[in-house]
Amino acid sequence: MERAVFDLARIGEVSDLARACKWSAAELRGAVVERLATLEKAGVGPASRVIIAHGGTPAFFADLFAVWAVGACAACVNPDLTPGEIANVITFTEPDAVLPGDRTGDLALPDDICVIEDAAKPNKGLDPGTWRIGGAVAAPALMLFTSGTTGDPKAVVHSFGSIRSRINYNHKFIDGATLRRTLCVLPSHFGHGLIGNCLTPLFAGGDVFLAAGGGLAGAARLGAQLVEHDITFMSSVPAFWKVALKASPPPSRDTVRQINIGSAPVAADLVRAVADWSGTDDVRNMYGITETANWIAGGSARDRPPEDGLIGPMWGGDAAVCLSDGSRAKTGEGEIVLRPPSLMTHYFRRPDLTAHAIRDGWYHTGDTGTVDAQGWIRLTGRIKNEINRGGMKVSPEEVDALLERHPLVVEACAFGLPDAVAGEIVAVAVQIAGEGTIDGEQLRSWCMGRIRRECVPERWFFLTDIPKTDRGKLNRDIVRQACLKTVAT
């Protein structure tokens, strides 16, 4: 049986800047061996599913690599999920084990699930004899949730083969010297942060510096961090850069060789501003989707002058456009469809979604754009309803479902509104029952603790009736237009 493996013998070290701790490569490998023994004792093996409910630390990578060492699938969830959301994910995934990290105390976990409460610790003294981890090429390796933690979850499943392929192609387009010292300001449950910004440099022998969750304070320290840690590579979302360019002085010396920007549309002005601020002209507008295991295309400002929506050529695999008649063309305008070697295998327990997204071997992105004769992709719009809030995808259906659980809410319809910093913010139209009285701030407070912070609406519109199409269906564009004619709270 063909296996896809990852070699821990040549990984770099991991530093947690927020907690001021560093694990050497030897300490990380030792922790993996220790966690591996714990998982095997708990009966975890190939075909098992393990939820990792923490992240953004060296201990997270010890847990992830230990899960892969037994050939199991790691389901990486947002550490900020509420206990209720995690309980919903557990019900959906039916895991064999849960690794809660330091969250053990606030989670009400079922008695019939193995919970490994002790957090991973650095350990130099353990040697398994081989540092090659992984599993069968087609076996599930990674599950990333894109929406639905309060309702029906939507989880992308990647095989060991798709993850290995994506990292291999990333190495072809980013050299080892560039990946020598990487700063990650993204969460580790996010494909962009995990696969692109952490696993890619680690498996190239590079060191990773974790600074996720820094917010405004973290962005303000960016220039100093680049110099202090001699950072050579980083990748982030446009919203982070919009804050950092205003909040942080530029680095006092040039250290960065390459910067990737992705997970949301990138304006040409932003690419130029980042290049001027950082001192490198190798700033790349990247196209990446959770279903394709992060980056699948990108172009550097060195190769073509930045333009709004201009992405670049594929990083392995094929791109095409789906025309209005349903046919595919190598060039032209239409829905962007992709056939990368790192395509997901399926949506977990959602064959309906899988069949809609992957047709004849091509992944339908829901994005509209063009592909030119040189293979450069340009994005012009989006078919999907997803709200892209600073690179974090928010399902409006998920927001609707939560709000409609409130006793005074008859119906809710969430949608995105443009925002200069985040790209989009979450807005919502709400119909209140009878003579009920409630305002946006009260509903916002009610949402907090019940759903992730990025899903909580920022603008609230109260309508006596939420408009529908002539067939009685909800159309978010129609609702958005109706709301903009009213006064928001």
Second form
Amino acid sequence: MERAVFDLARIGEVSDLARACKWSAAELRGAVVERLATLEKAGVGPASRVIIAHGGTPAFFADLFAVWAVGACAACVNPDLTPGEIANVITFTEPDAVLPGDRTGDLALPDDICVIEDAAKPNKGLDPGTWRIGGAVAAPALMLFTSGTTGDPKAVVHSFGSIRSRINYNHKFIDGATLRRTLCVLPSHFGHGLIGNCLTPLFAGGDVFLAAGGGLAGAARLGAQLVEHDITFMSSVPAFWKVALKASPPPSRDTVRQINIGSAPVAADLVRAVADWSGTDDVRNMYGITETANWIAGGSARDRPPEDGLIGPMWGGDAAVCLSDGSRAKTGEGEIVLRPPSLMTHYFRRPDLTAHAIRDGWYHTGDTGTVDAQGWIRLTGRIKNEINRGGMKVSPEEVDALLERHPLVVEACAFGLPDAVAGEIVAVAVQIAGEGTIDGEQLRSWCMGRIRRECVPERWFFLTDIPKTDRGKLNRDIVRQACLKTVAT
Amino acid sequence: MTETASLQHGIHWQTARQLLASALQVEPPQLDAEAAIGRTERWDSLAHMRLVLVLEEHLGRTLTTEEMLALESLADIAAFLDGAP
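Would you generate the structure of this protein in the form predicted together with the partner chain, following the form predicted on its own above?
Now the full complex is given, and it begins with the chain already shown.
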């Protein structure tokens, strides 16, 4: 049986800048051994599923590598999920174990579930030996949740082979010297932060510096952090850069060799501003989707001058466009479809969604754009309804479904509104039952404990009726226009 | 906010409230006098950057990093506007 493996013998070290702690590669390996023993004792092995409910720390990586060392699948969930959302995810995934990290106290975990609470730094480090972890190429390795933690979860499943190929291609397009010291300002529960910013440098032997969640003060320290830690590579989202460019003085010397920006549309002006601020002209507008592991295409400002929507060539695999008649073409304009080696295997327990997303081996992105004769992708629009709040993807259907559980809400329709900083914010039109009275702040408070924060609407519109198309269907663009009209008049 | 309370907080209290409300995407009356980072749930780093942008537009100049980081409450914003050049 062919295996896809990751070599822990040559990983780098992980520093947690917020907690001022560092785990050397030997300490990480020591922690993996400790956790591995606990997992095996609990009967966790190939085909098992393990929820990792924490993140953004060296202990998270020890947990992840231990799960992979036994050949099991790690379901990495957002540490900010509410206890209710975690409970829903557990019901949906039926895990064999849960690794809560430092979240043990606030999670009401079922009595019959194996909880492994060992997230501490190991007592001793271990020297390199044979440290090849992983599993069968086609075996599930990673589950990442893209929506539905309040209702029907949508979890992307990647195999060991898919993750391995993504990292291999990332190494092909980012050299080892560039990956020597990486700053990660993104959370570790989705592809961009986890696979791109952490696993890619770690498995190239580079060191990773974790600095997610620092808010404005953290962004204001960016220039100083780059210099202090001699950072050579980082990747983030446009919203982070909008804050950092305003709040942080530029680095006092050039350290960064390459900067990737992705997870949301990147304006050409922003690419140029980041290049000026950082001192590197190798700033890349990246196209990445959870379903394709992380970055799937990107081009450098060195190769072509930045333009709004211009991405670049594929980082492994094929891109094409799906034309209006349903046929595929190598070049032209239409829905962007992809066939990368790092394509997910399926959505967990959702064959309906999988069949819709992957047709004839091609992943339908829901983004519209062009592919030119040189294979450069340009994004121009979006077919899917997804809202992109500062790089965090929000499913409007999930917001609708949550709000419609409120006793006073007859119908809800969420949609994105443009925002100068976040790119988009979550807005919602709500129809209230009969004589009921409730305002946006009350509904927002009701949402807070039930759904992760980025999904809680920031703008509320109360309509007597949610408008529909002449065929009686919900069209979010029409609802958006109707809501904006109420403000304009 | 009554006129008396507004006077107690300085001449730019109402303006500060309007600008902060705009940044937090709420109506001004929904903001209480104690609005602050850590206390007002909507006031995250993205909202703070929106606040910086509306303040810069209002003042017609760029804020320094120190000024941005010092704005931690509605009272801070009002005091900042009272003393702003």
